[in-house]
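Just one chain follows, in the form predicted on its own, and it is written as structure tokens.
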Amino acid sequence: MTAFARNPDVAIVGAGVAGLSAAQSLKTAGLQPLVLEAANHTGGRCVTDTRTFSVPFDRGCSWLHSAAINPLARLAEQNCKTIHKTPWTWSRVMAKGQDLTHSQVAEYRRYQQAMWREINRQGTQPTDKVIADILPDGLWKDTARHSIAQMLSADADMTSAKDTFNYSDAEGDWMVEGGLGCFLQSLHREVEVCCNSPVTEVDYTGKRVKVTTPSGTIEADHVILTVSAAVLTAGHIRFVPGLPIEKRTAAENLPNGLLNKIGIEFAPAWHGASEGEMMDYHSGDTEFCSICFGMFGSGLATGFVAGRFADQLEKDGPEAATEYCLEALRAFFGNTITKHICKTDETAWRKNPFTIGSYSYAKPGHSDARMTLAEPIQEKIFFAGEATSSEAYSTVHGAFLSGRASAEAILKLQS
């Protein structure tokens, strides 16, 4: 016997951004959906933390990027919402020990610039490419290669070229005051979620699909799926009948990567670098991390370690990151650096069960397993979340985007 209190029209698994935008846009249509959330709170991996420190920190997503085509955007202007348009950009790096004199900055800014030029343009040849096999040669390649890390979840030795160039970039990348996660929210807020409802079992062998969870049981004519593809191959839901071969292998082509935020809030009275500043830290082979200052004009600031090493720091426990950021800032500023450090915070997305990582990267060779992965089957089940998403993947506006389309889609059906 169900303990919700009614069967709806759409059962919607998953409240991130993907499930909110769906169920938004069947309700506004005049349908009944029903959110199923396995966590505690909203927003999957977009969700702000106002508590830990003086100002928001979004432990997930944080930026509106590609904000010139970005509807997201477009929201955050209507809804009269104060927007942080700084630009971000190197102010120092430190590459194994090498503390970079400006000049040598700027020469690291412009092979960026080119190593993203050639990945995409090697990502429009017939044959997909590894990253890490396309890189240009340049003096700074052996540290620039790690932001390939920060960008799409995994190394360069593990990322497709062709789903680069994919990606629809566009100029602008906004930060919302009061945070994203928040912001998201607000424009969800009369969406009617169930919270700590895990998905167990989605059943599509009759006209209407069964969808169990701990509670009970629902029946809906259709089915969206917004879990991670992490999520989908480690089995935590159990399909009847099992998914096609093909959806499967396309979910296990686009595994679930590794970025995690440091959050450092400094005193006020430190001023030793301001908005849009980022400082690039490289020791060792593998060991690197970048920081942002300055988020939303304050005093706090946000590292990032992703890919591999963010792995093993995640593996070597709490505050393992935490510590490799203050190193970083130690070489930048002193050790004397630390007395102006309020409080420090750190994320572990890996260890999260409701994710199992934060966004999907393409295997070479597989930049096709997200059209795959989004397409519905038999009309009852239909897929949404960035992974989904060919053109924004990895993106809050790809997830929003992938829950509409889902939710059109139903739509149609309906006409």
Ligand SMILES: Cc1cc2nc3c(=O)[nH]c(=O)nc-3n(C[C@H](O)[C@H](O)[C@H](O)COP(=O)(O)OP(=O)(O)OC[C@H]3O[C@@H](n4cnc5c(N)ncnc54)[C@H](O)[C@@H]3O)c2cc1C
Given for the second form:
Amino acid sequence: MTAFARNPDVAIVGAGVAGLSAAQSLKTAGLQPLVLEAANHTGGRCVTDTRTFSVPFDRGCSWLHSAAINPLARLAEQNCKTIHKTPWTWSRVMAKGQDLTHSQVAEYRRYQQAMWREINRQGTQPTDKVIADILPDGLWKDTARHSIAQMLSADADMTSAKDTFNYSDAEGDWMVEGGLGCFLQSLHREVEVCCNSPVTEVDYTGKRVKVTTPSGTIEADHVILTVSAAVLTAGHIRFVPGLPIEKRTAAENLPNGLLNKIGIEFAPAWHGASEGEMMDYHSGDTEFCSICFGMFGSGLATGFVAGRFADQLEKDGPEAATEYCLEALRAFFGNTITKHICKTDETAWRKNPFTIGSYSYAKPGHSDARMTLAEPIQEKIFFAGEATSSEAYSTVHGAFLSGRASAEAILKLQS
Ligand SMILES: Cc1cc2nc3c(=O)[nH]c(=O)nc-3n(C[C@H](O)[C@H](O)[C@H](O)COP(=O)(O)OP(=O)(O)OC[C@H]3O[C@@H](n4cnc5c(N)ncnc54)[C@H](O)[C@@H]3O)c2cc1C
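Take the protein just shown as the form predicted on its own and give its structure as the form predicted together with this ligand.
Below is the entire complex, every chain and molecule, led by the chain shown above.
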């Protein structure tokens, strides 16, 4: 018994941006893809919540990073009425009770720039280094290092300088009005997706690949797997035969870190901070959050907690991350600030069984695991998703390009 009307040419596991872009490319070339998605919605980690607040809240990705070289930024220019290009920078920083002066905030910013320059410089060396071991000395070292977890989703003592160097960075962090999740969904509106269809088994023993879900089994010439490396490692999908050891090792060396977001909506009358303003709050050696104000020029602020601290807050239970951001806001604006807050909500990406964390980081010494993970098996199973991108991992455009690359590799086999 199967709920699926037909066998596709290509089965795609996961309707995140990688799966959707792969399906779109195959469809445009005349093939019949079928996208199987475990969750009840498409988009995966690129999802806009339009219900909770009076403005859209991107629960996963918000920014089109490296806009100058980002293909999705080009599509946004063609398809979106309003793009928010305001650069984000620190307006205030609080470090262990000390409210930094204007000139100290400028020093903090300069230290951050020097820190990333040094990480990238060390990333060119033949031997990979643990980021925590190569941070330049300076007054702001112990506070600014928290930004590493915000960017890479894991703390400085867990992350690789070479992987950071491999990332292609460029000017511009853009937001699209209406939310990035909604934008990506509209770009892929013609792709058919079977939601609530978790793939439990991929059997590639025969000429065609058998893909099993609780609603039935389909057969396809090729499969594109786009699930996060953490989902692959968790063993939610059984492979027959089992995945080669090098593939399993690669996935284990690209664990998902954690970045959680806290939406905080202010009453319209509150004008304490505006679009582009960012405030960092460090209350201890490991406790840290950043808050970005005026998302889409509105009263919505977004708090960010990352790394081990974010995992601890998720374990502490619902509202723990929100409470920490409220503590930061009270420190910046005084206790009466809470009177101006209408609504809050927070994400819990580690508990999400379909992602198990926010995005991948390479363990030190394992930046080449991304290439190994991206390698197809026997021209039957192809791998896409942010973790497979060596230059744009952890981003929505990296996922998008990886999906396209898998589709192109399959199309090449057909020609
Ligand atoms: C909090 C947060 C903030 C971020 N901020 C940014 C940002 O500002 N800019 C940026 O560029 N990137 C950002 N990212 C990263 C970006 O969202 C991801 O890199 C990208 O969306 C990943 O897409 P993907 O297709 O590789 O994976 P996913 O989106 O995870 O897609 C995989 C899909 O597979 C599904 N799936 C899992 N298991 C199964 C199964 N057994 N069967 C079928 N389907 C399954 C999942 O439900 C999911 O839909 C952020 C991520 C998070 C979490």
